[in-house]
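There is one chain below, alone, in structure tokens, taken in the form predicted on its own.
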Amino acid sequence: MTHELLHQVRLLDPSQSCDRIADVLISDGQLTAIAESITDIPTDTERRDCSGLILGPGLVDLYCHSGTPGFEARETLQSLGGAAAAGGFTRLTLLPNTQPPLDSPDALTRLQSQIPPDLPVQFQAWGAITQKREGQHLVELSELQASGVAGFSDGRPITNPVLMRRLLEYLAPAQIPIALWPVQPALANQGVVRDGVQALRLGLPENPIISETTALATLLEIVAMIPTPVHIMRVSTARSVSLIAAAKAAGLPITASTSWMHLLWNSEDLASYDTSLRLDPPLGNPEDQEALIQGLQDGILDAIATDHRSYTFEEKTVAFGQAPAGAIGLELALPILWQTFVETNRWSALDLWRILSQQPAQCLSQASPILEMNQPAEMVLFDPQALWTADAQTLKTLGQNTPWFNQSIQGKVLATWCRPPSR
């Protein structure tokens, strides 16, 4: 057996509301001890002096891009969960955007037997709701769902309301999570750069407010009509979150989240034509940015999704209007965004772990990664101090999609313990 004190690390689990330096014994992968001092100690022990380190609860990621199968150049899951365990997410729940897509049991089955099972990395899949993800016909969803996926989202928006709806009343007795981005392509036109002055002097296509808005004004109609509980996703505008604050207030089963990219940048950032921050929805402008901050902070918004995407070098190198949108995120999200929020007293620490950790589990309808005695560890050790660059040698992604590559990081994820199910 394996023995490990955490001396004097600072334990953070916002389920508990617990903020407090002790100590922390890890027996084979489980914490069997947490007191202010531990004096009982094996004689195998490793001691691990923890001053100023942070244990929590792993994170949570809600929505993810694989590139296993199809896309293996840009990403596979080795390099993914690698990613994962290096960013502190003992959770990462892969979008079905895959080739072939995940919209059979076969195809998830595919999926499932090529997972590492040497990450401290926990796999799960969103099957998707319409055939090829091509908006039409739904899929098989009770087969699908069968197969063990852990809820329904295309990645991408339905635009068909009939069709929205007819999923809705399918899936309302099934209580499984709904993921749904609500967008309308026709009026989106494939802007890459939001509306306002600072799409006049880029000199970009514009991307409308309206085109998200309109879309998510339908569907929280439909929604309250049809109670079923729906996940907005890629939440970007300032109007969205007053739109997701009125229906949450009339009692709408909703919850909702955001990329942590558009919490770090907005349209102004777009002077530079970093293609690292074409995105898909655009970066908003200044005001949408505030509005998803304090939307979050006010419980308007519920979580932080990494929607991590790794795209090869070639194909980020063009123009900025042509490139693919996404951005690689696993590795860099907890650092940046500690050191922008809890640094500077905009969050508490427990506030940030939580919309990364407890919260969206609670989206995805799952028990909470928790800091519980005697059971498999689901926990990251985490120094907000430490210093490392973003580069080929130390990101465990494929990717090189950021505008943090090459730069400086402070804080940096020590060890990741969680037990992958058995497969």
Given for the second form:
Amino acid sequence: MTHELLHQVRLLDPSQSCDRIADVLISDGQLTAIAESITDIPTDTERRDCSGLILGPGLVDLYCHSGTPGFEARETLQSLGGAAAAGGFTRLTLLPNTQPPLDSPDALTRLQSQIPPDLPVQFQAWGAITQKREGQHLVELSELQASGVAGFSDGRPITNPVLMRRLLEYLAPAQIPIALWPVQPALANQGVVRDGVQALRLGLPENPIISETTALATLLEIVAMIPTPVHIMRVSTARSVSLIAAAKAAGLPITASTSWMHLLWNSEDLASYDTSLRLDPPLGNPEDQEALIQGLQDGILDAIATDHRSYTFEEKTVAFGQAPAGAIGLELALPILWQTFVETNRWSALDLWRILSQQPAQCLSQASPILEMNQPAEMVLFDPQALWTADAQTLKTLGQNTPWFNQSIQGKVLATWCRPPSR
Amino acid sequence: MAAATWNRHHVLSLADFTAQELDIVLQTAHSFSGVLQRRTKKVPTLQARLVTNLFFEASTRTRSSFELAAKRLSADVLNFSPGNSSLSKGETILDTAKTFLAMGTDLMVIRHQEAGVPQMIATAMDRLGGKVGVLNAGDGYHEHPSQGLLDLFTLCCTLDAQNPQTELLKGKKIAIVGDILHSRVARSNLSSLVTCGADVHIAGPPTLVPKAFSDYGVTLHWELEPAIRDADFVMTLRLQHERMTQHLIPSVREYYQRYGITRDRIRLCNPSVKVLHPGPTNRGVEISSDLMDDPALSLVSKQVTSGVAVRMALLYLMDSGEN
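Could the form predicted together with its partner chain be shown next, to go alongside the form predicted on its own?
Next comes the full complex, this chain leading.
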């Protein structure tokens, strides 16, 4: 048996509203003792001074992008899982936009067979809603559900309201998460920046707020009639936050998330034309950014997703308007969100942990990771003060598409525990 | 010499130009336009310097103007156009720029159909530690600083040919009419004219002149008449025919009826009004054909002539500014 004593670590567990300092004994990957002071320890215990460090439940990522299969130059399951572990994420939920897409049990089985066994990360996947993610024909939903997908999502807009309606009717008894991204592509018109003063100044094609809100309003109307629970992905505008607040107040069975990048940047930051800020949905205007932060604080939005998406250097070294959308995030989200919101006292440490761990799990209808005795631990040890530089040597992800590349980062995950269920 | 107070390494946008910087450009362009009127229209200023025109987007007028400006300054000139280049073989734009940097380029003049590319290349060149200066020759709908400056020079020379300076534009009413939304020229004009203290009015249909443009500090109109009434200058912009298929205007005919600059409408302006157009012009869409050709009204040819002097000034200043 191996034993490790975390001496005077700050325990954070939102499920128990716990935020206190204690000694923690870990034996063979299980919490075996938690007390203000543990003196009675096995002789071969490794002792770690943890003053200033945080021990919390593992973080849960609602959606991110796998390069495997099809785009291994961008990301492999090994590099993605390594990035997750290095960033404190113990559960990853892969979107089905692989090549071939995850739209059949076979595709899922093939993916599962490539999951690296030695990482403290639980890989799960969204199964596609439509064949080849083309938005035309439903996949064989029951069969795909039986093969073990975490939920259904195309990861891209479903624009056919008939298909949307039938999907929610058909899956009403299935009790499986459904994640939808409301966008009206005709209105988005391949725009890359939100409409407003900044869009005009930058001279970039605009993607108007109404491309999101009209699609969201349509979706909410459908859910009001067909109350199958739906998760709304990638909320990015202030107006959407209001629509969701009203829908939740009316009792609609919805949850909602935004991406971490949308909390930290806005359209005014695009003056650099940095392609790592080319996202879809585009970054909001300052009032959108503020509404998303406030929406999380008020519980209108439930969770933060990384939407981690790696691209090769060549793919992103193009004009802003031609760059593929997405940024990496797994290794950066926790430290940077912590510095921005917790160190500044905008959110408590528990607030942040809740929207990165407990509530994303609830959006997936899963039991939240908790700090529990005598169970395989799913937890993370985080040093909010450690300084490091995000570069090609330190990052586990293959991508460099982040505005923090080659920047100094404060806050680092020191250890991640998770024992994925045996397959 | 004016250049002593110039320390701009790249010229990417006019948004942050001060009136003093604009005056330095005007003054320098004025002396170069003197050179261009001599019998020997060439100076040795940029001898043995290498100016590379990287025109990822096709252009004849602007590229010729830059090429001539560089040659009048005795620089060596390389012209790149994407047609048969390695871009079609998958080379990134940065690699293209690096190739010309490695050949010893001192000044890079860049045009691209996408906003932000000159800025991106300038950032990369700075990071490489080179001293190359980047001049934006038009990027998407973003900016076209040299066009904005040659318009400024044309306006100021019209007001005082011997001493063109920004002060002359203070309080002058300038109407910019047309498709502001899709115009990089308009964006450069708006910033620089407002900096000069001009009374800038913009006009066009709401789909092409969104409200947010008033953030530039200009007066916005969706009707033509109040914009051009008593105007000292009217600047028209090119209207692309594709705006119809995008539902931005119902038809070119209706556009001309509402916003076309005609002899009738020009009577609303100040009697000494002059009309500008960045070209190429759709005669009978933005402006009536007879106005275009009326030397008493139209500054279009003067704009083209000014272009060479202004671009000489920019190349010269950027070269002197960095050293």
